[in-house]
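Shown here is one chain on its own, the form predicted alone, set out as structure tokens.
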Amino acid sequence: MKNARTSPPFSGLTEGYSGPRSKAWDVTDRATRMDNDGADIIHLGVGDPDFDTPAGIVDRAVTSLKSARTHYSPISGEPELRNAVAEACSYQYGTDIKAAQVCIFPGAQCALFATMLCLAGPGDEVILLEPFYATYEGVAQAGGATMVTVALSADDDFSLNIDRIADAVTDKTRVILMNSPGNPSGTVFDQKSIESLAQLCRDKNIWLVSDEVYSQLIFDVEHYSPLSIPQARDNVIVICSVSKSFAMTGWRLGWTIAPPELTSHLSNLSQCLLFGVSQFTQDAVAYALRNEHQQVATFCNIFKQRRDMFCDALENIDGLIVHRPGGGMFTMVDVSALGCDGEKFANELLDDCGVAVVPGFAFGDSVRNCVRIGYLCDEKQLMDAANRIKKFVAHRITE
């Protein structure tokens, strides 16, 4: 019998984005299949809340479609949108952002991936601050760079520890990736810490990449970006999008703000990878940035109300340690007192109670005893979820 034919080998780079974090969504994928089969599932996993895109934004996209805005766009983005991003961010950061610093991508995830490919390759190191978003590991390693993690302490509410970060820097360090408000932690880094981190990056000639997709969903303090520091602008890249702030997750539109030379490299990479983003989507986003500010404030207020109500309910459950977020749409919950890790908790919670959450291993080894829970639906469903979690935990404690 002849041997079965095998395919030619794959690039070794596939290993960089096929690590353990690639399994982050297994629980939520299973929840979707259970839902499709008729099970009563409350989805608190994937960060796609129950808000619909505001009607005015949808109408602008329809108008563009009817106006035949369905052709190739400029590689770096439509001038109208690049100008709208520059205007909005100049106001937000209190600095002068030029359209030439903006490059448009189909989502912040793509923008981050492209940025990392332009900044770090084989032999380089990328520092991730743990807990980090589930895709960061793959993004950091996809181009051949080595991931170095710095665990931020839950006891300190996952705030920046500059000394610990500095200790992780070597002569191979090319990038430090920060995220404020954090996903999954919801921690909002304070201005003093961000300024210290930016100074460290300047002193060591390191790129500082700031993922700010939740920057307009902050509840208790003001957001601060390293791009607001005049001396830091030569080595800071901001990643942002409209997915969360304008309820446009499925539209897939994000951007980078970077020094012009890097923007040129990003545009060249985008030419090879994407060849532009749909015109009608860009038109709708430009409209959103210039006309829908009040809607963003409305969404933020709703999320704050949900956070307060849901975290209050979770904090009253014996056996759980709840990290109340300062922004975003998730809370981190430590379940180690129940004698299990986050993966076991998440799978059993789904099977027994029909609540889908994300296990902590997705966000780094230091939080594998946690789960990430989103306040992604209305208050009635959130209270139902909290009651289901309470019964589940009570049952585990009495076993």
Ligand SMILES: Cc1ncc(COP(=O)(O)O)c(C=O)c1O
Given for the second form:
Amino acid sequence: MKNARTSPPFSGLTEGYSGPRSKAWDVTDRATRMDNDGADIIHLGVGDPDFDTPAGIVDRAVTSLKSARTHYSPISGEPELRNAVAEACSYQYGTDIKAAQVCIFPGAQCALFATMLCLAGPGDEVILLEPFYATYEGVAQAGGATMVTVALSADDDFSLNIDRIADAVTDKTRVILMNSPGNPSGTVFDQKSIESLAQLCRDKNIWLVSDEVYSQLIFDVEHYSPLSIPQARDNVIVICSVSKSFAMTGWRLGWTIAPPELTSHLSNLSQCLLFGVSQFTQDAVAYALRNEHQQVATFCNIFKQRRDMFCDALENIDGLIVHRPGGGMFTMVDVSALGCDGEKFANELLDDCGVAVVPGFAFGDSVRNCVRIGYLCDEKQLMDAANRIKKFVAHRITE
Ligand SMILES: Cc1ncc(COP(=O)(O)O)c(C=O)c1O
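Can you now output the form predicted together with this ligand? The one shown was the form predicted alone.
Zooming out: every chain and molecule, the one shown earlier first.
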């Protein structure tokens, strides 16, 4: 018998982004297939706002396209957009951000990945705070670094536990990655604990990467960024985008704000990886940052109303523990009282009731008994989803 043909080996780095979290969207993908086959599905999985991009932003992109803004752009981004980001962020963080600190990427996801490639390689450790956004596992290991997780406690509403984080720091730690408001928890870290975390990073000479894609969708308190701490500038990187705040997920536009030396590394990496971001998208985003703040406030108000209405409904269901989020578009729900983990719950909920949610294992092992549910559709559909979940839970309890 002839030898079976095998391909040449792949890079060891592929293992970093093929971990358990790469299966995070399996239930969502199945829901999409069921929907395509005609099933009645309510999608509360992927964090894509159901709003259209505001018309003024779309018009600006069309004008740009018609003006032949269709060529390569400067690698770090169009000067007009870098200036607009610097101005908007200077205002938001109450500090002076220079355009030279801004590097434009096609989305926060890419910005995160590029940042991690520049900061942590083989032999280094990256600390993730559980529950973390599903892609962080792959991002942390992008350059060959080792991921170290610190589980934040559900009983403490997933707030920062500085002692536990400090215990996880070793002389190999290069980066701590934080996300506030958090995906999936919706937890908003308070100023005092962010200052303590920044102090820890300064003392130990560690980079603090702050993913702030939900910073404009915050309901009960003001957002606080480590970039607002004057002494923290040399080791803090902020990652942000227009995906969530301006309903522009498909446009793919985000940025880093970083010390100039790191920005220069990011630009060199971007040259090899991307060779720029489309000009007309950058024009539209510069316009959005300068002119469409009212739209962001409107989206935020709608999400707040949905959060209130949906969490009230879920909290009335016996057997569920609901973590009421302070921002973002998701709530974490603990289903362990039903005698199943989040994955079983999510699969059965989809099969029996046509509601798509994301199983907790996607966000770290410590929350595998949870599911993440997004308030991602209008109030009528959300009430329909809450009723379906209620029936499903009642049925499981009496089984
Ligand atoms: C916490 C977090 N960071 C980053 C991203 C990626 O955002 P973008 O669409 O800007 O790439 C997401 C998307 O859901 C997210 O939830």
